[in-house]
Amino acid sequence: MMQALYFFFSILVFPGLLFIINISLLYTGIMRKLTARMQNRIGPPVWQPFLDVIKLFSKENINTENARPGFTFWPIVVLASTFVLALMIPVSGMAPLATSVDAIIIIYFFAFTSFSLFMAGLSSTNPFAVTGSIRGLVQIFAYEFPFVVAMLVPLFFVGTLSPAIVNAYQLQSGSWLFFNFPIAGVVFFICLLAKAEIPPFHVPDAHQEIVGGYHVEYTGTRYAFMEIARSVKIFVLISLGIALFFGGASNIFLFIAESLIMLFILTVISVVAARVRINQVLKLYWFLGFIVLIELIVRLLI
């Protein structure tokens, strides 16, 4: 019975979604202000993420008059398949999931977000819209073989698929993984980029082109699910090389420091970075991506 209790509530509260929820929303305002302080602005409060949230669950969803039915559809799959994401991944050591699956389920559920997310696009059929849509799925093939194979670096060396088996590693040993394998990392931290959709890689949703890309016709509850989804998944993202790459994490404390360093390290490269094409996103990722097998069979062979 205990156990049983214990585990709802590592799912319901922490380390689950409320958690991940609530800490994800305030890292995206963090983000937020970081951003508009390095700009020389004001910029919103930390909080600013929660009341819009907010605001959308109490808007109207708007139907497009040419939607297809997945316009209501993919932005529940999202939301879900993002939380299922997010329970795998440890947090300070912990997760409800982290030890029953391997990364294979891991890649699978974060390929599956990101397609989700941009079908959601499509049924809108907003040219715009569209437009992203194509773009975030020519951004997934970009990237989706360097991020995995980064991921293999680190797994391979300890000899388990368990994320949360390499981040204990790390823990024992004192060292971070990164140091070993230094092109992996900064690999993956690259897809981290593209995968988040952080600037210079967010092609599919460039309001400068596209107004907003591939949700620029959602409103109300669907669009809160779409916006609840992409801050729990840069959040996932921090603590998935958090555990493969950057030391781990044994306790909440050690956790946040470390993933409010990399959200400082993403929020600079926001900045400063301009956003790139996407036949230069093609070129980039698969050039790193054949750059970081090379680094992976060597270490096989040695």
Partner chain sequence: MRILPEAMRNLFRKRFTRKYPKEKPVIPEGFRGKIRHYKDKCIYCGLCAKFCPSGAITVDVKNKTWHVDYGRCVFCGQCEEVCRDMVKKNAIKLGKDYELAGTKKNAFMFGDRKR
Second form
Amino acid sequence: MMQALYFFFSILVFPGLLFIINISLLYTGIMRKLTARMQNRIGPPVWQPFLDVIKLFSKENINTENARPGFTFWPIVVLASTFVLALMIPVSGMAPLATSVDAIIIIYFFAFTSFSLFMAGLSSTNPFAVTGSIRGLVQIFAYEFPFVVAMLVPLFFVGTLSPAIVNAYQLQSGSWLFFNFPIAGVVFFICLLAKAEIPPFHVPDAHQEIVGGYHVEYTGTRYAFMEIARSVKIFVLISLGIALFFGGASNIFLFIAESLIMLFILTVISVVAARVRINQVLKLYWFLGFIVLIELIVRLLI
Amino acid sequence: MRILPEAMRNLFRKRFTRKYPKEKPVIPEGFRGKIRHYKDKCIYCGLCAKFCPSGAITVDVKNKTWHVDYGRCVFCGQCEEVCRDMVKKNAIKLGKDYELAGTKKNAFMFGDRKR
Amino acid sequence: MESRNDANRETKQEAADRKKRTYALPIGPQHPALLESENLEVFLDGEVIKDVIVNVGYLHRGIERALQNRNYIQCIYLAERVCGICSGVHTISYCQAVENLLDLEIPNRAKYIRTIIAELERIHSHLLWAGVLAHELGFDMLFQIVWRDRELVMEILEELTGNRVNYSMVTIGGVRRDISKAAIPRVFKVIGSLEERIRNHMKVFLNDKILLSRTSGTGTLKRSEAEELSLVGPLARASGVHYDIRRDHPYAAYGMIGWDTATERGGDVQSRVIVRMKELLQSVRIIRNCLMKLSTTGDKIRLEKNCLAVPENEAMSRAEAPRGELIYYARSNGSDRPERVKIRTPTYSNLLGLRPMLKGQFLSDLPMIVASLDPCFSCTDRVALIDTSTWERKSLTENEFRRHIENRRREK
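Could you please show the structure of the form predicted together with the partner chain, as a counterpart to the form predicted on its own just displayed?
Below is the whole assembly, all chains and molecules, this chain first.
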């Protein structure tokens, strides 16, 4: 009985959905505030994403005439799959839905989350949304391979398929796997940038060119779901990076400290870089995939 | 990457933007703001109305009334120049007040017109 | 009037091909890439642009007609509001046209002050353009700090002229306000710190790897195309056309001080960035030279001339706006109102360059290329009719236009 109660508590509250939603929205707010400070201006308050999401929930859902049935269906799928993903990634060692063969499910859900986001864009049949979604799908095509291979490197090294065990291994041995596999670590970091649509790889959301891209027709509750999913995705990627490469974390405070440092580095990169064109993105990521594959093979053979 | 030092420096610098309306800007002298009309100096010749580019000023020469419509005024200062240089009366001056927003249409008429 | 430019006329075969293979994406009238409302119909094949049709007309305000209803003094302020960023140059050019009608030669001090205002405006306009280009490239950091430095220019202009835009400093016969002895050291100080910041921005624009990878080699305009389409301003100078009104037909004080023009030969977006950055530094040099000369010229800033009865005459004046050559033509008929004022703004010519620049480029580069042309659409609009069966364009006179509208109304 206590077991079941604890299970539900850890899914819904800590480190479950309530905790993850709040902290990821807070992280998005911190990112915006830091960006504004670096640009020598005041910027929105740190709790601005909360206000944005609350405001979006109070707006009406506008149904465009030409939209496909997926217009309503895909945002829910995006949110649901992001939540499942968030419950599987270890946050300071605890992951409510962790199993021993996590990696396969995680890889699948990562791909599915990004894919369903752009399917949502396609189902709104606006030429700008279609252009943005096609660019996003091309970007997935570019970074998915290096991302998966970079994830596999520490997993194969520790000999398991569960990031929670890799986390425990890093804590036990006291060393960061990033220093054992620097190439894989750097490639993972760069793929993180593309997955989270952070500059210089914010190609699908190029609002100067295509008026918003995949989310241009969305408003109201559906858009709130997509915004929450975006914030949670960034948090999930940071947690995965910490668990696999950057030393793991034994308790929640160390975890928050480490993730804030990673967030700071992400913000600095997002501020100093201009946008890269989609064909340049493809070239870069296939090159990265090639070199990380080399590293994987080398490590496997040694 | 060349912009990185500037980005890092800005984190510790005072911000450039201002929290208006708590912090107001310093307005220099000679700013073309709200018009002040001095009734004791005005001779109601009507030249300011003739030279106003947008027709904001209306002068009734016979009944000696003068009013300006801020909905039309572009704050060019031609009325001040005409009054100062052509008739040498200095009855119009442009001041430094710029907070001229209003909620009703009749709030934009200044002068002798009956509201 | 038919267009004689072969680079821009599309044959029927090309039109039919285009309709078969491509899909059309409307950029505008409302679009974040455009500062003002215009419409670019872009025909895409995947991500590559195959063709573009520019539809202007969304900002037509009837200014040339309104100028005929006001006397010469009132027209100064109307001419000023043709454009927000080039407002100083519009006033200078209009006043020069009227001074040519009256055969007036303005005092030297007025010429120096006019030059200072025009060059401060050029700095303001080029900084705005640099920020917009960085924003179109997704580089928001550069956009914010370039516009922060633009605030310095706006503040000094506010101190000198009384307003941040629409300076109303220039009038027929000279300038309205003087730059006092106390103000000159302040202007020198602002110019000095501006120059240092401009050099810092130049280093970023010319050396940042991602910027370079996106701007080099894109949106290329060959020199022959630029000459054939009569492009003007920094756009043409970046393609190697050595044409600058300030040097070739000097007005105000440009003939009396030393300065250089900036020309490049590449013709791509990077060349246009280099040209405008160099022009920024030259503007700083011109302002410094004018300020130094101000302390030694006479005191008169204005010739009092009666504009209420201008004799019958026609005159033209040209100026170099931040975007190119600006032409004002004025005709008087003895009354206190101009009979006809014709304004030829630089963006009106430069829009023709959009088609050769955009063909074959990626859609993601479209905002950057349109921004590198530095369009000021509020200066641009005229009315033209397009016959879609023969693709012929012609413009109407006012009477023809009125008759056309009346016929349409009667048909309904």
